[in-house]
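The chain below stands alone and is given as structure tokens, in the form predicted on its own.
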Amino acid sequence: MSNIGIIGGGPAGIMCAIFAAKNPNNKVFILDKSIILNTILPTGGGRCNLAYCEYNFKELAKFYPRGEKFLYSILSKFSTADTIEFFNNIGVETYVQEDLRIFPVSDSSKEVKNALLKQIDRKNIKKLFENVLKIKKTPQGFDVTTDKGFHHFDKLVIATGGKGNGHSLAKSLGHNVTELRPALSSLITKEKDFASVSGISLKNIEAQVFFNNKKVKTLSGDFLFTHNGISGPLVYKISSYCAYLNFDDKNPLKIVLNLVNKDSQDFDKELSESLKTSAQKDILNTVSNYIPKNLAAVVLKKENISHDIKSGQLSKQFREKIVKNLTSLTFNALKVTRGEEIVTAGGVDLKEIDSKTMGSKIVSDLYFCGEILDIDGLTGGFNLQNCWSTGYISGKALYL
């Protein structure tokens, strides 16, 4: 019989435990200092975005700014289809939204949590609510010291997520950890003109991102104005791809937004026609045909254009300013909003991990899974898919 200790009771650790416990000769323990699976409750806005409906593992891996190639083997063995099948088998029916995100039919993270906990109880997996302080590798396995006592395990899994103490534990065992940075974050910008429209969102707009006068990326997605900057899925993407760029107030990240998704010259022609056909309408109403009215009011104020100028009387100079704002609205990002990041970039160096087993290449009988690794995905179910897949791979390796 093998005693298996899993440090971390999040999605990855629980997944690992469920599959490791399928071997009746394994005695599985989960160690977590707080409530098991508590981190799953806020995911997907409380609805639990389980996965993303992409069945080609190489295409799915493209949604991970870090870890793409490493995930090929993993996602080919436990794919989106496997995730859906697993949850259906434990009583969680799923559906696919128009944007291809996959949710439980109940739209409830609580249902997902309860279904997983039921599996833990059925397989007699022991829950130890203890904070791991120290790990010592011995010829027989691992001696683990916690705030409540001492345990010995034959095999050990570290699955503490992106913010736990697992990185320091990994370092103490000889592993390298890539620098941790916030990812999937909102951004604080130099521009404060749009604070009054905090909460206004725009659907599927394009952004071009520049740093040090070089183009970094062109991305698209939904966008949100905040009281001190910008947010939403599009900005989360930007923050993830730019997680390791050292932008600040002296060297900001330049983000150019196309609010109307049209070429500036084409839009200029379209707006010119609209100004003619709506000559007697206030300019505010005409611009509101393209963006929300409150936002249109801020754009006009920013350019010192009176709201009640008749569209037919708008000068060419003012028209060009409106076109520029709607096709290339520029923000200078100074920093991420600390503490609000959804995931952490960085983690245990993937070169030191065997993707076929999630086992350490430098410490025998040691495994890792989930966000503790140097893997992070965009929003849309990708980070949970990482947890399900790496949890399965490590659990399967421990089962054999």
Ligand SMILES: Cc1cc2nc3c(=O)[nH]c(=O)nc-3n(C[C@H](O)[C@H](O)[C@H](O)COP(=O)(O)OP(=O)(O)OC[C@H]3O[C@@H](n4cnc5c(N)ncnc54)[C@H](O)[C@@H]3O)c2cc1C
Contents of the next structure:
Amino acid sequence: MSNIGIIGGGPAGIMCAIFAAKNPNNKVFILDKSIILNTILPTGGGRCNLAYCEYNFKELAKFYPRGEKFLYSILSKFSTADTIEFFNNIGVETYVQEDLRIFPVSDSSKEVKNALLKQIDRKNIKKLFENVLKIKKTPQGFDVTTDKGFHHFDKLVIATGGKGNGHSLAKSLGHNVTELRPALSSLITKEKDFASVSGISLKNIEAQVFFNNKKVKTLSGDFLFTHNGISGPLVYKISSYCAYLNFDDKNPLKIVLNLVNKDSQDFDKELSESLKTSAQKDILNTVSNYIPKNLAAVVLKKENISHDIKSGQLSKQFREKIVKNLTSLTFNALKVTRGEEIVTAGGVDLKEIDSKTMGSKIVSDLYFCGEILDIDGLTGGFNLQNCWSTGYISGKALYL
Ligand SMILES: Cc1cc2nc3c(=O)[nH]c(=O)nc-3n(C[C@H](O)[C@H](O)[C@H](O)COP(=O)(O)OP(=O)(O)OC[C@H]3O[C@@H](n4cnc5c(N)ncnc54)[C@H](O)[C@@H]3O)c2cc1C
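Okay, that's the form predicted on its own, but what's the structure of the form predicted in complex with the ligand?
Complete assembly follows, chain above in first position.
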């Protein structure tokens, strides 16, 4: 009989518990300082984007800016198909959305939470509502001190996510933790002209990202203006790939957006034609053929172009300014919006973890799973997939 303590009742810890408890000789305890599985409720805007429809594990691993190679063996054992099968088996039917993100048919993260909780109860997993403060390794296992008392476990899993004191607990046991940075976050920009169009979104546009006058990446996705900067899936992606670049007001991250997905010369020709054919129309109406009207108004105001100037009367200089704004609108990102990040980049150093078991290579009988690790993915279901997969691998290792 093994006493197994799992610190953290988020998606990773719960997945681990469910598989560890399949062995009747294991007595499994989940310790959580808060309400178990509450962290799943806001996922996917309450709909729980639990996976992504990519069945090739090497292709799937490409969606993780940190952890890609480490995930190969893990995703080869538990990946998209296994996630869907697992959830179907516990009564959660799933569907694939047009953009390949996978959701429960109910579009409800509550349903996912309840289905997982049912498994916890069915498998007699004990829930302890306690905050773990200290862990001591002993020859027989682990002595765990919480805000409510003291426990001994033969084996221990740390699944405390990207925030909180899990990293300090890992460090106290001798593990290295790589630098933690916010990822998947909105960006605060120097440009404030667009505050009035906060909330306006643009579908699938391209961004070129530069830092220190060097191109970092070209990325695409949906984009959103905010009151103090930029956001949306495209910006989350940028923040993730640039998580470790030290940009600030002195040395900003330059983001050049192509709002019309057209080459500037081609667009210049197209706009020139359009200005001729709509010569009697106000310029605002002509530009609104390419971008939302409120945004067109902001672009014109920014360039001091009167809204009611007739399209046929627009000077070449003004036309070129409009083309520049629509094909290479530039934002200087000064910092990320702190505290609102979706995931934490960095975590327990993967060099010290055995990907076949999720066991520590330096402390026997210690395991890690989920976001506490130096693994983070883009938006699209990849971060929960990391939880299901690493949770499964650690649970399976504890089952054996
Ligand atoms: C708003 C939002 C939306 C998201 N949407 C998606 C999405 O749609 N798809 C996706 O793939 N990912 C999404 N994510 C990311 C995803 O939710 C996380 O990556 C995931 O929850 C991490 O799971 P985890 O189990 O590793 O840690 P967590 O979910 O953070 O759970 C850790 C648990 O450990 C407990 N804990 C921490 N420290 C202690 C301690 N010392 N003692 C006891 N308990 C402790 C906490 O109370 C918590 O319950 C979203 C994140 C956010 C914030």
